[in-house]
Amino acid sequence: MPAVCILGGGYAGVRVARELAARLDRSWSITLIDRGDCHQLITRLPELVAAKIEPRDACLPFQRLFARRIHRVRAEVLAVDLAARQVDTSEGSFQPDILVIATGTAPDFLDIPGAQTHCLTVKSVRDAVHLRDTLADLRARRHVTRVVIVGAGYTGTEVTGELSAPEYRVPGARALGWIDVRIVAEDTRLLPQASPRVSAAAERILVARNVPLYLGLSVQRVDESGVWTESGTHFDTDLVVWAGQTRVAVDVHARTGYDIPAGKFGVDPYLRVEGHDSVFACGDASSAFDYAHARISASSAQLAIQEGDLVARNIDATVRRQALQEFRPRILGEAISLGGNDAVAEVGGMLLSGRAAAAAKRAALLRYLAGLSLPLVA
């Protein structure tokens, strides 16, 4: 029986699996391999860090998402041989006719001394829960908890927004201590992948909250005392959060036998891994090129879903020996939540802020859940 194997159950991988189940006839088997048992809503992790939602609100069990014909394997990917299309996992080996890599990314600490040892990350629900609990413990024992966020992208900015929001910072009934949070990033502006208007608006909100933004600074090392930059600046910290550089998940990258110089798989216009016509990559694992704007596409949930949709259509076209379609990303808008009622969004060329922007972000979540035929969240 011919087979398709999908690595990763994120936004892109889920889309590929569901679309293939609807498109391919039943002579094809479809297998999805993921280390967990649920689809994680990564865009909700900052809310989870701030204890605004529960872990279950950021997890969608795979059994609710997939038809029976999709075979799910809970396993760690140990090695990938692209030429042979062989995947070795903790639960055995697979050699499909068509392979889809949608593993997402893992933190890339850039060999910075101490970074991997002393930094917490926000790449999964487990990471977010650990960060949430660590912050609660520190706040219960300290009058002021000093936090440095390394990275000025979407995750770093939204986590900073949640931790600097008045309702989180002001001590409550349990007399939790104050949070002193700041961003240190090599990027020269906040949200470098966002539009300049969204970036500037988000920066104004954080500056109004007296959140220090140290942009254009490269981290040189991290130790028990805090963060050191290449300029010699030292930040005393109680907690460092790595929200900076990422690359294809290490357990996949380490033994692929394929050079990934930019941290992601290079793909052709049809989202096939360069040099491997039966291997596709999508979501954060790929460097999909936006030919309309002559740039690498940003990493975002909306584009991961679009890429997953295209990969499924191109696999179907491959099977039917039809022409493949090129990737043409459609930016429907973007919305950044910064805690409380503060948010920034750009929709249809209009810049929104406050409750309107927060509503735009929530609407995007509700549309996604509705597309999965799931109940809307509270």
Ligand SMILES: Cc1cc2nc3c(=O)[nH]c(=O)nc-3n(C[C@H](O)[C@H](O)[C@H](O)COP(=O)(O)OP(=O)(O)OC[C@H]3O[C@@H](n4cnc5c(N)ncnc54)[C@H](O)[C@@H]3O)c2cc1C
The other form holds:
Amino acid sequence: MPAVCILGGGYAGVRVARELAARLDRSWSITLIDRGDCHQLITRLPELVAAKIEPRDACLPFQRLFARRIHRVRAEVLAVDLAARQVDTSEGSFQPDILVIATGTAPDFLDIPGAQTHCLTVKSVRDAVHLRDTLADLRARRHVTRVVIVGAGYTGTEVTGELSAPEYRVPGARALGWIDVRIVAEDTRLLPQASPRVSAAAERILVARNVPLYLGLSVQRVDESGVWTESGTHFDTDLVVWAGQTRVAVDVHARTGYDIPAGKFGVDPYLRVEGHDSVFACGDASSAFDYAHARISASSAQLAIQEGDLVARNIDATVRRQALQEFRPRILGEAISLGGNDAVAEVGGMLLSGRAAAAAKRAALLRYLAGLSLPLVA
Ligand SMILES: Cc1cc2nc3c(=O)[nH]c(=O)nc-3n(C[C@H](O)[C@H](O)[C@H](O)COP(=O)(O)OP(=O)(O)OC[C@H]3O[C@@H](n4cnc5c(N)ncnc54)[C@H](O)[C@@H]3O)c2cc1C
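Alternative state: the form predicted in complex with the named molecule, after the form predicted on its own:
Then the entire complex follows, led off by the chain already shown.
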């Protein structure tokens, strides 16, 4: 029986699996391998860190998402041999006819001394719960908890927004201490993937809350006392959150010596890994090129879904020996929530803020869940 194997059940992998189940005839087997048993709504993690939602609100069990014909394997992907299309996992090896890599990215601490040991991360529901609980514990014991967020992308900016929102900082009857949160990042502006006016609007909101933004600074090391930058600045801190560099979450190098440029798989216009016509990569794991704008596509849930969609169509075309389609991203807009009623969005060329922007963000989530035929839980 010919087989497709999809690694990763995130925004990209879920879309590939569901589309393939609708397109491929039943002579094909479809397997999805993920270390967890649910599709994690990564874009909701900042709300989870701020204890605004529960873990179940950011987890969609795979069994609710997939028809029975999609075979699910809960396993850790350990290594991938691209040439042989061999995948080694904690539950055994797989050698499909067509392989899809959609495992997203993992934190890349760039060999910065102490970073891996002393930083918490926000890449999964489990990470977010650990960060939420660590913050609650620190705040219960201190008048002021000092937090440094390393990185100014979606993760760093949204988590900082949630932790600096008035509702989180002054939590009513709960006897919790103040949060002093700041961003330290190599980026020279917040949200470097977004348009400059979205960045500027987000920056104005954080500055109005007295959140210090140390941009254009490289972290040199992290230790118990805090963060040291290459320019010699030291930030005393109780907690450091790594929201910086990331790279592909699976090991392809050890077996094959394949080097992953810029931490992501290079792909051709049809989203096949360069040099490997039966291996596709999509979502954050790949650096799809946006030919219309002559740039590498941003890492976003919106594009991960579009890439997953195209990968499924191109696998179907490959099987039917039809022409493959090129990736042409459609940017529908973007929305960044910053806690409380503050948000920034750009939709149809219009810059929105406040409740209108928060509504745009929520609408994007609702549209996504509706596409999966699921109600919004919280
Ligand atoms: C805190 C945060 C906030 C964000 N906010 C936004 C936002 O507001 N808007 C937006 O567009 N984007 C946002 N992003 C980016 C967006 O979440 C990503 O671009 C998107 O999740 C990428 O989807 P993906 O399918 O490629 O990977 P993921 O969604 O990360 O899914 C990868 C899947 O692979 C599995 N996996 C990984 N490694 C292995 C392994 N070795 N073995 C087995 N399984 C594995 C994981 O369990 C996971 O299910 C945010 C990201 C973060 C971290």
